[in-house]
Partner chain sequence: MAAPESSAAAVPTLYTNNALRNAFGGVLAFFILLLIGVMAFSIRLFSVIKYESVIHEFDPYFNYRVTQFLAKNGIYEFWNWFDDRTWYPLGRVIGGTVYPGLTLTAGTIWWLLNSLNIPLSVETVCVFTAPIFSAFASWATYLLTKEVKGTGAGLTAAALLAMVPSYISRSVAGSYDNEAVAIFALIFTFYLYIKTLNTGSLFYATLNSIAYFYMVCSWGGYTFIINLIPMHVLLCIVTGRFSSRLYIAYAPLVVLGTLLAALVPVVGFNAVMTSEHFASFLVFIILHVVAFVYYIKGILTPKMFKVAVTLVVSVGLAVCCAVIAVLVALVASSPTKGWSGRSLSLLDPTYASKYIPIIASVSEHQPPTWPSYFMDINVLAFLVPAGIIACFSPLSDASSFVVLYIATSVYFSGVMVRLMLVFAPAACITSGIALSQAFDVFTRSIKFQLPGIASNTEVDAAETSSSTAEAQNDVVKAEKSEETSKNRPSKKSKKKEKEEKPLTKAKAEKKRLLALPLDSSVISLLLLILLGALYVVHCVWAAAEAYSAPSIVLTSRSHDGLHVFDDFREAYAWLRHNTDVDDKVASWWDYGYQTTAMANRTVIVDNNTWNNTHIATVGTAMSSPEKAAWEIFHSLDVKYVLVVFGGLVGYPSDDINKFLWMVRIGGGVFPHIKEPDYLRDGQYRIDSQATPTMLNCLMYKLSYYRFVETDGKAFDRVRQTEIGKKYFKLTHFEEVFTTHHWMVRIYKLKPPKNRIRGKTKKSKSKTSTTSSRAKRSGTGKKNPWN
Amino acid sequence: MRKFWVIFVASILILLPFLCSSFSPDTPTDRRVLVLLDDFAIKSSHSSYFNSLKSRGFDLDFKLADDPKIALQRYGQYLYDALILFCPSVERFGGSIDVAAIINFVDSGHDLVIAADVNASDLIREVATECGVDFDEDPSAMVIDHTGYSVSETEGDHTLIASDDFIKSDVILGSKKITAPVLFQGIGHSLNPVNSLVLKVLSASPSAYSANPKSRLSTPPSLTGSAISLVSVVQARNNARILISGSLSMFSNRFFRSGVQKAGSTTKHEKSGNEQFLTELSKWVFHERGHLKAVNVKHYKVGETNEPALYRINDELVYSVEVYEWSGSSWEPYVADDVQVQFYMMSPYVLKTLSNDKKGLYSTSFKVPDVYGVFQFKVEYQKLGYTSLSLAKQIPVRPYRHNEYERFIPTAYPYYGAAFSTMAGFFIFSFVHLYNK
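Structure for the listed sequence, which is one chain, in the form predicted alone:
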């Protein structure tokens, strides 16, 4: 009996990576998330944010960042589909996790959330740099705004900022407008100009700057104005998504429940916009919104239904594809008017915008160009906030066979006439020349 239990436990350990819930193209929301913390106290102080994720079906696994037993993968299989780093002060990760392991995790198509703070370690800064953003090099610097701060009973040093400069994208922040400013207290970062995949989701005001609030400025600050990003996102080319915030406090229950009044404004909001902002943003980061899939790619000749092995020049053909968007619980038809298909060989010979039937089906028809060779149907769809679609299907195009040309080509009638008139003229000339005395 004891031998049986040993075999059973060993089998479970081997199959564990395959039994855990994982990212699936069919159900992108059914996922396990590893949450690394500096202290387990963060689990309770930031419980509102975590409960929001749990209520939407996420399985959160909380670990200390320096736990020697933590690992992202086992037996070559990833145990988690997303990683949340709420450990700004960690100097070294435990177990087999390091910067390279985290970058490989993202390169494999998994998602990442990074929350830094004033005491951000070099390790967290390095991870952020690898993702395309650079935190202020001054370890004591914070974002300060003397005109866009949050009004409080104590004047303070104006590091508690009330920001409402959001990215204009319904797919990233949801269609419902965020009316209350978001409270932010932490460090700012700048975007790497070489990295075109990074987007500022929450920006500082033009009057903000990054400096040590406890000392006077002796030199101009390196980060100023709207160039300071408070919260940024990245969508990699493999559709992995990354959220980078310079404030861990903005995820806290205290900031979620606090009232807010922006300096210079008479409007006082009973509740900050943090909860709505971060909840909607998490839906995008974890692919509950803006996740597209394309299915049933078809092409065929007009009047037929079967897909041919090749086309002939000047054939009339139909191309169609179905595109759906994940709504968080089911796939819904994606409706847009900017999906295009290319008929491509070295360069696009045909570029057509696909029409849709509001039910997810996109289609168009066109004539095969009068050029033969190996072509491709290509759909390269990239839109702000949405996962990219890259579809390619190869098809050869042949010329007419010798017996498929028209017997008499109308455009050649002048040449036919010239030939026959020459023959007739030669006959008449020969007759006159031979029989004229």
The other form holds:
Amino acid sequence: MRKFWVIFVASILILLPFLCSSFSPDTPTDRRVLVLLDDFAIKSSHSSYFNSLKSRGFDLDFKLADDPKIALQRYGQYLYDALILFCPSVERFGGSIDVAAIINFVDSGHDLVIAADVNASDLIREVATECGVDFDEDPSAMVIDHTGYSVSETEGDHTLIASDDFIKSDVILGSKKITAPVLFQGIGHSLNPVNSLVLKVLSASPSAYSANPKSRLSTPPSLTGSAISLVSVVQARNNARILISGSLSMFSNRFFRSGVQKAGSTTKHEKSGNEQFLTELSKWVFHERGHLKAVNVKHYKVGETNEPALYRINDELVYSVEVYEWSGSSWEPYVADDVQVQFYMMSPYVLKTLSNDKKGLYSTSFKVPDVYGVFQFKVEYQKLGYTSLSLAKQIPVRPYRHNEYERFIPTAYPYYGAAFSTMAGFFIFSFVHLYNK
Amino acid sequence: MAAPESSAAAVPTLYTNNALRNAFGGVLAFFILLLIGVMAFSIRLFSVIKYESVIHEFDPYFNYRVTQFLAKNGIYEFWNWFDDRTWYPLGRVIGGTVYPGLTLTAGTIWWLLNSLNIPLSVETVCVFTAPIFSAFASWATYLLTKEVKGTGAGLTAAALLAMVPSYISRSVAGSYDNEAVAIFALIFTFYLYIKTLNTGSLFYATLNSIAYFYMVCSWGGYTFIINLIPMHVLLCIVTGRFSSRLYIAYAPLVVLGTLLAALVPVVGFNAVMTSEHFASFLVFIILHVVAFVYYIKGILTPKMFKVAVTLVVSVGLAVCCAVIAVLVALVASSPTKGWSGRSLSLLDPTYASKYIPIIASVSEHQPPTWPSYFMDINVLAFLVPAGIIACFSPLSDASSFVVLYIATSVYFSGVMVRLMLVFAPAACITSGIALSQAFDVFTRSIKFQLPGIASNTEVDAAETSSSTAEAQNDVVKAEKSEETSKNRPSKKSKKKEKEEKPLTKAKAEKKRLLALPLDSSVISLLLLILLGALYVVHCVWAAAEAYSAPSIVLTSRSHDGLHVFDDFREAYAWLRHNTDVDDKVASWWDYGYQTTAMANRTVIVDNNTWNNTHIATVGTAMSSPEKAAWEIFHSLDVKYVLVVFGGLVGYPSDDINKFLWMVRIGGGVFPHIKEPDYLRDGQYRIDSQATPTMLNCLMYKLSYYRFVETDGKAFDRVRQTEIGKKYFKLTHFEEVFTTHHWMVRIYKLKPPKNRIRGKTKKSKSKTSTTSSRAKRSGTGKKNPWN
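For comparison with the form predicted alone, produce the structure of the form predicted together with its partner chain.
Full assembly next; the chain just shown is listed first.
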């Protein structure tokens, strides 16, 4: 019995590093999520959202944002796979968490959800700015839309917005169309147009603007129209995903359940689109969807199976790669007709679209160009919503060896003939000259 | 110094037995030559004794790497070697772009030794190849000079060449470069040419072609041979020295030599297609025309011949004009007139500095200064004119060749420091002739004046007093002595030889009258020995102090002892042990060969400067601001950047001092790099007066990053000034390694930022206007990595 225990503990100790590993390439979906709240009331007022996460198997750990004991990592290992910041007004995090810690968390491949609100603290703004999103600098500004507001009985300042201007991507928002508008009440943000990593998922209508609803407008608002983003997502270069929303209340049970009627529209939806929108979005953010992996990169000469160390110019070769998509529970073959491979040396010499067999195997064959040098097989696959695939494999291409050229060239036969006839002639001449006295 | 001993020692035996005398002289000459070989070898070992047995400098490292490859993979793999670790991503076909002579020689030596069960490493063989071949070169010099002026001159010339500093500088142990074997090949080819010219033997002519082939294999300097020999042939024809021997010496060389040269992959069709080789073909044609004319002259009567000449000349002139016009048009149609840049800069010394910065940037391609002549050939500079005069008395085919050789090589050495190496053997040969002739005159005078000897020689004073070559000729005339053929003017035919005896006797009478007084002879003799001693002292000093530094290990002697700077190997070892095998290292091209050989990492450019654009790309990156440089390097997959910095210890040949060349070469291809941007009022400076472009370029930043932390003032000991910008941070590069004396600094390219930051600045005031916002987004656009 005692021996059994020793073996058990030993095996646990051996397995421990594997059990603790986060964001493993095999199962990219997050499991352990830290939720930081301003106060525990949010836990109940936003329970629908949290319950939908829990039901999908996430392990939520609720903490107050200024709890002095919170920490993201211990002994160099991250304790969580994802972080949800539902604490728009926090001025200082407790424990060892600060902006740099959160940014490092993201930079080491973990996911982040940020919900801001009116009067969001500088801290939250700073985290958002680091991720490439700029909230309106006026602390009391809200997004106001006098044409796209949601019709309701109580509010008259048109800050409760019903927006249905979604990003057109099935990967991010799911394949089922969101019919009802999404209710939003909070602050808007803008994106740097050259920033290719950040995407506007829910944008405001052209008539929206960002200002303090309680005071008169004295200067033109700095953020106007569809430049305002209500909800944005970021996919960092290391494929960490970030969701940034200007409204905490859009996650609340109240918004989830309330009906919605957009101003000027006669249809009244029984239920707002918030639940579907945010649930689908959380699936994307937590890598249940749109996560690709490429494995088994192979290349070989046509007719051979082994991978050569280098090719010769004008060789025919086959290149193949397997691409799979994570479905939340298993790796499924990824089917697309736009995966391309480059045969690259400072510029692509060959660019070919890979054909797939519907089982995840992508392959093509092409002829090595008549140029020698150190080439690369490059697959740069960046598709909206998917993690980016960037494969590069170096392969030298050599010129012909000295004995690989054609031995006798037909056009040169006159020259061969000339050479040999001269030799024969010289021989005969010498013979005649020497012996004909 | 060996020559007088041999002749002095040979004198007493003369009286007893001529045969014995010759045998004794031969044995003595053999041992002297052996000692000369030992001296040539051992004087070059200072570098091994003072430092260690390592490969020196830059190019030898490449040769060493190639030899290793050859030893490991065999000759066919070497021939077809496509090297993917240099010139990334272009690669380099080593087999087709390298002169294989040196590599094959060392590889053969290594193979031979190993098959004899002498297990030497490839490195050891490479280190000692140059000293071994300098011994061969001095023996070849002996042979060549013997053909020209006899054994005495040969031995003197061999002794001089064995220790001439110019040659030592290129052939110390560890200096494993093409020149190490090429100088031997050059002298030996000349010897075989002269030998053929003197004997008229087809056997030597064939050997000559093979020696020429070895030279073509070894060094690009073979074009010197294929231009000098035609010049000499032309000279002989013009001065009326045409003979069948000349024809045999030249025609097979051109035909066989060109065929063999075309077999070397790096030369290939260049052997018949570039202008450097045209002179030999032109002279080949002229030689045949002249031979034909002599033949016609022999079978026609003088009157008929005159008619024929006028006919042929008038027709021939018209044809010639047409051919020349076509040739000129063909040559002129190519932009460089069919000449390679290096050859053009030989003809026009200002060509390189005007058009090709990459050639001009190499220090060994600069014209030499006058002191460097004294440093490199020392007293030979004064003996050369005397030797030339000696060559004219009497002028033979062979001695006219020596005169031509020295005249052309003096010019070439004046154009390029590197070609001092070609000049040195010529200087040694002429000086050897001069010294030997002078000793000859003085010892003969002494012998004539000394009463003891004079009384002994009463019987046939005429013969004994003249121990010159002519007299010896007379004595051993029956034998086919080499002196006969050598000193005989080429026009003399065999029947004339018979008339020589009375002629020499008359000459000997004259010689007796020309004898110098005893005291002046003795004093002159002593002065000459003193001169020789000075030369020896200088040569040993040069070998020990000036030319033995391996340049990868530096030493400096200060009041507190000897300092060793082994930073280069430290840096390369760091690269080898701490970076990935396929990582690419960018540096200025000087360090390319060493990085591939010592660190075994892929480099972007190296010392084989075949692709100007690629080098210009690296030069542009070095002279660009950090971000632009990062983009250039990133596009070349560079992981690490290596810079050499001498500011801390005062090592003058560092990258900051080479930087203007990077700017020039980069600006030659990418015009947005402009040299004046880096100069303040035409002055290159890195202090507070430096231009902002200079202070922000990558080379400045990588060299001086954290430099202020060393002494608090950031005082650059090479430039003798405080640097202009002391405190700055690197945004796109991070320092990963700096050697002990800061001579090599290695930086890593930072990966692109994981996230792109928003544009809001922390310190930004809340009442910012939209205009400043637009400005910020503008900068954001330019700099997506921030």
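Positions refer to the first chain, counted from 1. We call the rigid core whatever largest set of C-alpha positions still superposes within 1.5 Å between the two forms. From a predicted model like this one, the values you see are computed outputs, not experimental measurements.
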item: Core-aligned C-alpha movement of P68 between these two forms, 2 Å or more; value: no
item: Large Cα shift (2 Å or above) at A412 between these two forms, core-fitted; value: yes
item: Rigid-part reorientation between these two forms, C-alpha based, degrees; value: 28
